[in-house]
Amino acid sequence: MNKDIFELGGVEFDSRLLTGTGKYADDSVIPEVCEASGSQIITVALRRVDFESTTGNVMDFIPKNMKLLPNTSGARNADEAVRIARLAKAMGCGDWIKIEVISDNKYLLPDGYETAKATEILANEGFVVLPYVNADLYIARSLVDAGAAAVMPLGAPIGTNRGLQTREMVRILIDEISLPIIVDAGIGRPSEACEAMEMGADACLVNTAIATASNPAMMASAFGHAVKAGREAYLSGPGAKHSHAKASSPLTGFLHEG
């Protein structure tokens, strides 16, 4: 098989698994998780970054070879997301930004309209913008128009580990949106990431399922293998499904009465 390159924001990656930095019982496991997963992109909430801290910083545990993807966790509207993105860039975190705008405290669902506003402003400023949204075709189309580098639909409410609950809506986005589709949030098991990739998703972002596993590094390895397996299955072109049984070998004409 030819080398399968994942191009995002003008950069080429070998891995299609993105990871995160939240919810670990001990951040010191993050380097081992990154290595085990094979991931090359990692997201971090800017509110957790404190370069002046003398008592430890999550940034100390992010391998230098990882592409850093700061996120705007905590933003409640477009203005706050834009301010966080500009602050991240000023702090030396680069010009990639994952937009998270959430004002709903019960279900933590992203606000697609405010996300589109922030995406347009930041894309026009030269940011590589990866917006986290509900699996909604109209919102996704608005993000394409706004200059997003990808669309990141949720599989289920964030942090729930409930799997690919939005699979039919994600499937529509895969069919209709020209940008990379990165399934984000809710994926709790490697088999669910594999399913998303089999469907044709370009990548998956997994944090909670890895960070809250009893053995995060082993779970990270499992997700790395699952994402790769799902991608290879998609590229291989799975056979068609049928409503009636079809024999693998001919059923007639083999035995003949003398």
Given for the second form:
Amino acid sequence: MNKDIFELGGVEFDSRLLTGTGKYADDSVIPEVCEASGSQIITVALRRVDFESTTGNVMDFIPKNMKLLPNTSGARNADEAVRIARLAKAMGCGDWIKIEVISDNKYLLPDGYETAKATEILANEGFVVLPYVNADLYIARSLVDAGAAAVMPLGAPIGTNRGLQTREMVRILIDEISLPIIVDAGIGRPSEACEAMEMGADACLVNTAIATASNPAMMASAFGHAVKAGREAYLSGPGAKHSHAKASSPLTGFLHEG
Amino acid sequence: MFVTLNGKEIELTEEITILNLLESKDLSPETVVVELNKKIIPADNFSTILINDGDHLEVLRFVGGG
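Show the same protein again, this time as the form predicted in complex with its partner chain rather than the form predicted alone.
Full assembly next; the chain just shown is listed first.
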């Protein structure tokens, strides 16, 4: 089989699984998770320093070979997302940014209009912009026009582990949008990541499902295998479905004939 | 003088630089990003920029996120 390269933002990756750094009971497991998952892209958030806290710096646990993808979580509109993106870049960790613009605190659903505005501004500044959005064709098209490097539709609301609830809408994005489609948020089981990849998604981003597993490193490994399996299934071209049985063995030459 | 640091007003008894402030909080300059009155300050300037009365400072760092 030819090597299957995942190109994102002008960089080539072997892995199509992106991982996060949130919600770990202990951040010290992160290096093991990175190793087990095979992931090469990892997300982080930006927050005010808590001067009273003695918790460690998450950056100490992220392997140096990982591509860092800061997000703009906490942004409630385009201006705040742009501000966070510029701050993240000033940290000296590159110009990749995952846009999250959320003002709904119950479902944490992204605001597509503000996301597109932020995407346009940051793409024009040279950022590699990866916007997290609802699985909506019109939003996705506006992100293409805005200069996004990929479109990241949600499978289900953030952190719910409810799986690929948006599968039909994601399928439409895969069919219609020329940018990479990275299913982000909601994926709770490796089988769900596998399904997204079988459908033709270019990659999956998984955080909660790995971080909240009893054994995060083993779950990371499972997601790594699942994403690969789904990708290979997609590339191999699954056979057609039929409503009636189609025998796998010849329907001739039976012993009772003649 | 009084300055606002990460949303809270604090009193500084002497004139200090951004670097002095970070060091007083046991923070390595390379692990944070600083915004002074909504303007991002390059790390190279931490040791030369003095904090003035009424300044608004934001000191941020990467944390776990998805």
